[in-house]
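Only one chain is shown below, in C-alpha cells, and it's the form predicted on its own.
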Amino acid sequence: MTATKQSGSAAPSDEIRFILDGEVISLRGIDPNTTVLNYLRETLRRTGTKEGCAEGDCGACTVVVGELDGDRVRFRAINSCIQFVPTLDGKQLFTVESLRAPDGSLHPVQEAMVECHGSQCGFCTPGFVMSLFAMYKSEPEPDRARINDILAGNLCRCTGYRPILDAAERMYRLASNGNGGGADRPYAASDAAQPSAAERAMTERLRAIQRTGRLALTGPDLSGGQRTYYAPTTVADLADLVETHPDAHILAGGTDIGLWVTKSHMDLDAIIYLGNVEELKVLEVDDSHIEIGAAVTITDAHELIGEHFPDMGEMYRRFASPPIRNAATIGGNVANGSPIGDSMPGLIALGASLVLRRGAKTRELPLDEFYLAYQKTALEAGEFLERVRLPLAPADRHFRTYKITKRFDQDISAVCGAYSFRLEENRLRDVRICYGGMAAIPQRASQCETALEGKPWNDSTLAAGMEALDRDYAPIEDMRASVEYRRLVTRNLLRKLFLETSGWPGETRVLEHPNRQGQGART
C-alpha cells in the first residue's frame, strides 16, 4: 500500500482520495476489505477510535464522514469497524483527533464532555464525541427526545447516560458563548446562514477530489493473491461490471457485509459498490408510487416513508441506530434475503415490486416473488436491484406493521408482522399479511389472508384468521425465540391489529411522542 498527501488534480483510476484534517490522502494497493478502523489504528495510528463489538453494535469506533450536498457538506456518523476504507473515496473523514483546534483548544463537544463530567473510563468517549459532533453540525439545538435517538448506537458501560446528554445541550451554549471553539457553527441546510468561508472551502477541497469515472482498485491479501473493488460512477457502467463479474460481492452500506469480513473472517476477493452511482440514489414521488433508488440510505428514506406510512417510519427509527441507519440501504436490506429484515413485511404487505436490471435490460418483480429459499433470490446472473417501487395506499386502507424484539430500540427483530387492507361495510377487503422471522423467508400468511378476505371484521373472522396463521408458518426456533413463543405472537398481533382497526373501544397503542416531530412513533 502506498499513501501520499496531495491537493489538486483528477485522481488515477486506481487511487482512493478523501480528506483527512484538510489534506487530500491518496491511496494505492490497499487491500479492499480493510475497514476505516483498522487503517486508522493500525496504519495512522490514530488510536483516539476504538474497537469494541467489531459490528456496529457499541458506537466506540464511530467516525463522521462529510459528503457534497449541492453546496454543503453533510456530516455523518458511522461506524467505522464495518466500513471499509475504498468507500471514502471522495469525501472528508473526521475522527476524534480531528476537532482540536490548531492551538490546542477543545471542541465545543469536547469541552461539554470535560464541564458535564460525561467521561470515566474513556473508552467510550470518543465514540459519543463523534455522534455528537456530527449533530452539532447538522442539527440546530434539539430536544432531549432527538438526542436520545441520535446517541442511541453509542453504549457507555460506566459513566451513566445523563451527564452525557447533559453535555449534548450545553455544548450549543458554549458555541454561541465563543467558547472552546465557537466560531465552528453548526452546519445545516435548513440554516438559513450563508457558509462560513471555512466550510466554503472545505466544499471546495471535496468538490476538486469527486470522481467522474470508475474506480478500480487493485489490492493484495494476505496469502499474496489480489483483490479488487469497483466504485462505478453510473448505472450502465454498473450493469456492465456486474454482467462481467458475476461471482463479485455486491456492496451498498456494508451494515451486513462488513460482518462478514469482521466475524465470518471471509475473504471478498472483488467488490463492486453502488454508492458512487448517482441514479441509485433517487428518492422521489409521483402519483402513485415512492421510488426509491438501491443505494438511498435508511436515513435518507425513513421520513418521506414515515409521511405516508407512519409505522414504516417508526419501524425504520427502531431499526437501528443512526451510525447504521446512515450507511444501510433499504436496496441491501430487501437484496440480501436474510429471513429477519424488518423493511420486508412492510413492503411486502404494501404490495412492493422490485425493478432488476441485467445490462440495458430491466424487469419488475412482485417483491413477495423475490425470496426463493433462505438466502436465495430470483436475482439472475449478472443481474442487480436497481430501485424498490412502493405504492401510495388509498386513503381507506389500514396499514400496520409491528416488530417484536427483546430490547425496545436496535435490536434484531424475533417477529415482525406487517398488515394492509381496505374495510368496505366492516368487510375485509384486499388483504395482505406478512412476517418476518417466522419462516427461511419473509413470506406472506396465504391461508390466514384467505380466511379473513370478504369476511366481516369481528371476533368470530379473527378466531378463523387466528388459527389459519398455525397453518401458515412452520416457525423456526433460535436464540431470540422458541417456536411456542412465535406462534403466540403473531396470533397476538393479529388481535392487536383488530383491537386497533376494528372500533374497539380501547386503546392499544401509545400516544404520538410530542417530540417525534411527525414521525408517528407508536408502540
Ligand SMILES: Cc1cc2nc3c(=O)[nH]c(=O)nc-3n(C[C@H](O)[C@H](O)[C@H](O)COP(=O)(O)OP(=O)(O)OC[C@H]3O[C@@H](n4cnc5c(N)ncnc54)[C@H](O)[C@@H]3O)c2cc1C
Given for the second form:
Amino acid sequence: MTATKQSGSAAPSDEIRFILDGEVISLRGIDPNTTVLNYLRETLRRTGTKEGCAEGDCGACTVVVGELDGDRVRFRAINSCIQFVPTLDGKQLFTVESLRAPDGSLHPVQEAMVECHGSQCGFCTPGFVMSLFAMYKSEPEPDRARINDILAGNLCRCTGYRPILDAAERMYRLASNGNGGGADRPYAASDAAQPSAAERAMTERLRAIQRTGRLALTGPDLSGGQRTYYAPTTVADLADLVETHPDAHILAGGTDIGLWVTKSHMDLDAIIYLGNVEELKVLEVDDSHIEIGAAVTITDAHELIGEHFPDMGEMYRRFASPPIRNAATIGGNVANGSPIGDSMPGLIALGASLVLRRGAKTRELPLDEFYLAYQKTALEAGEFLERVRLPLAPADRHFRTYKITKRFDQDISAVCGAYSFRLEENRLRDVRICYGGMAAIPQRASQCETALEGKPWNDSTLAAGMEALDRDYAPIEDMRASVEYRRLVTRNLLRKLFLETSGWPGETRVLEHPNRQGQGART
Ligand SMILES: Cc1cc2nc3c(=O)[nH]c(=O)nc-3n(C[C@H](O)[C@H](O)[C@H](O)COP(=O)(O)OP(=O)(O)OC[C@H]3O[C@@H](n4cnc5c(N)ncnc54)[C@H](O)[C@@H]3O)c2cc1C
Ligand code: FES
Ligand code: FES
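Can I get the form predicted in complex with the named molecule as well, since the one above is the form predicted on its own?
Below is the whole assembly, all chains and molecules, this chain first.
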C-alpha cells in the first residue's frame, strides 16, 4: 500500500482520496476489507480512537465524517470499526486527534468533558467526544432528551452518564463565551445561515476530491491474493458492474457487512459500493408515494417517513444508534432480509413495493413477496434493489408499529409488530398485519388478518385475532426471547393496538414510555 499527502488534483481511478486534518490523503493498493479503525490505529498510529466491541455497539471507535451537502459540509458520527477505508473516498475524516487547535488548546467539547468530570478510565471518552463534536457541528441547541438520543450509541462503564450529559450542555456555553468556538477556529459550531471561512475552505477542498467516474481498486488480501472494490457514481454503471460481477458483495452502509469481516472473519474478495451513486439517494414524496432510493440512510429517511407515519418515525428513533443510522441504508435493511430487521413489518403493513434492477431493466415487486426463506430473497443474480416505494395512506388509515427490545435504545427487536387498517362504521377493512421476530422472514399474519377483516372492532374480534396469531407463527427461542414470551408479546401487542384504536374516547396511547418524544398521547 502507498500513501501520500497531496493537494487535490485529478487522480487516477484506482486511488482513494480523503481529507484528514486539512490534508488530502491519497491511497493505493490498500486491502479493501481494511476497517477505518484498523487503518487509524495500525497504519497511522492514531491510537486515540479505541476498539471496544468491533461490531458497532459500544461507540468507542466513533469518528466523524464530513461530506459535501450542496454548499455546506454535513458532519456525521460513524462507527469506524465496521467501515471500510475505501468508503472514505471524497470525504473528510475527523478523529479525536483532529480537534486540538493549532496552538494546542482543547476544543470546547473536550474542555467541557474535563470541566464536568466526564471521563474516568477514558476508554469510551474519544467516542463520546466525537459524537458530541458531530452534534456541536450540526445542532445548535439540543435539549436533554435529544442529547440522550445522540449518545445512545456510546457506552461508558465508569462515570455514569450525568457528567457527560452536563458536558454536552456546557460545551455550547464555552463556545459562546469565546473559548475556542470563534469563527476562526477550524471546527467552530456550524451557523446555518453563515458558513465560517474555515467551513468554506473545507467545502472547496472536498469539491476538489469529488470524482465523476468509477473508483476501481485492487488490493492484496492476507494470503497474497487480490481483492477488488468498485465504487460507481451512476446507477447505469452500478447496474453494469452488478450484472458483470454477480458474485460481488453489494456494499451500502456496511452495518451488516462490516460485521461479516470483523466478527465472522469472512474475506470479501469483490465489493461493489453503492454509496457514491447520487441517483440512489433520492428521497421524494408525490401525491401517492414516498420514493426512497436504496442508498438513503436511516438518518435521512427518518424525518420524512416519520412525518407521514409517526410510528415509523418513533421506530427509526430507536433503530440502533445515531452512528449506525448515519451509515445504515433503507436498502441494506430490506435487502439483508433479517427476520428481525425493523423497517420491514411497517413497510409490509403499509403495502410498500420494491423496484429491482438488472442492467437497464426494472421490475416492481410487493415487499411481502420479496422474502422466500431465511436470508433468501427474490433478488436474482446480477440484480439489485434500486428503490423502495411507500404508498401514502388514506386519511382514515390507522397505522401502528411497536418494537419490543430488552433495552429501550440501541437494541435489536425480539418482536416487532405493524398494523394497518381502516374502520368503516366500526368494521375493520383492508387489514394488513406483519410481525418481525416470529418466523424465518418478516411475515404477514394472514390468519389473524382474516379473523379481523370485515368484523366489528370489539372484544370478541380481538379474542379471535389473538387466537389466530397462535396459528400464524411457530416462533423460535433465542437469546432475545423464549417461544412463550414471543407468543405472549405478539398477542398483547394486538391488544395494545385494540386499546389504542377501538374508539374510547377516540385514539389514545397505551403505556407511553417516559422517553417517548414528540408524539404524546393522542385523544
Ligand atoms: C450495533 C448495531 C445495531 C443494529 N440495530 C438494528 C436495529 O435496531 N434494527 C434493524 O433493523 N437493524 C439493526 N442493525 C442492522 C443493520 O444496521 C441494518 O440491517 C442496516 O439497515 C443495513 O444497512 P446497510 O446499508 O448497512 O447494509 P450493508 O451492511 O451494506 O448490506 C447489508 C446486506 O444488504 C445487501 N444490500 C445492500 N444494499 C443493497 C441493494 N441496494 N441491493 C441489493 N442488495 C443490497 C448487501 O449486499 C448485504 O447483503 C444493527 C446493526 C448494528 C451493527
Ligand atoms: S468498537 Fe464498539 S462500536 Fe466500534
Ligand atoms: S470513562 Fe471508563 S468507560 Fe467511560
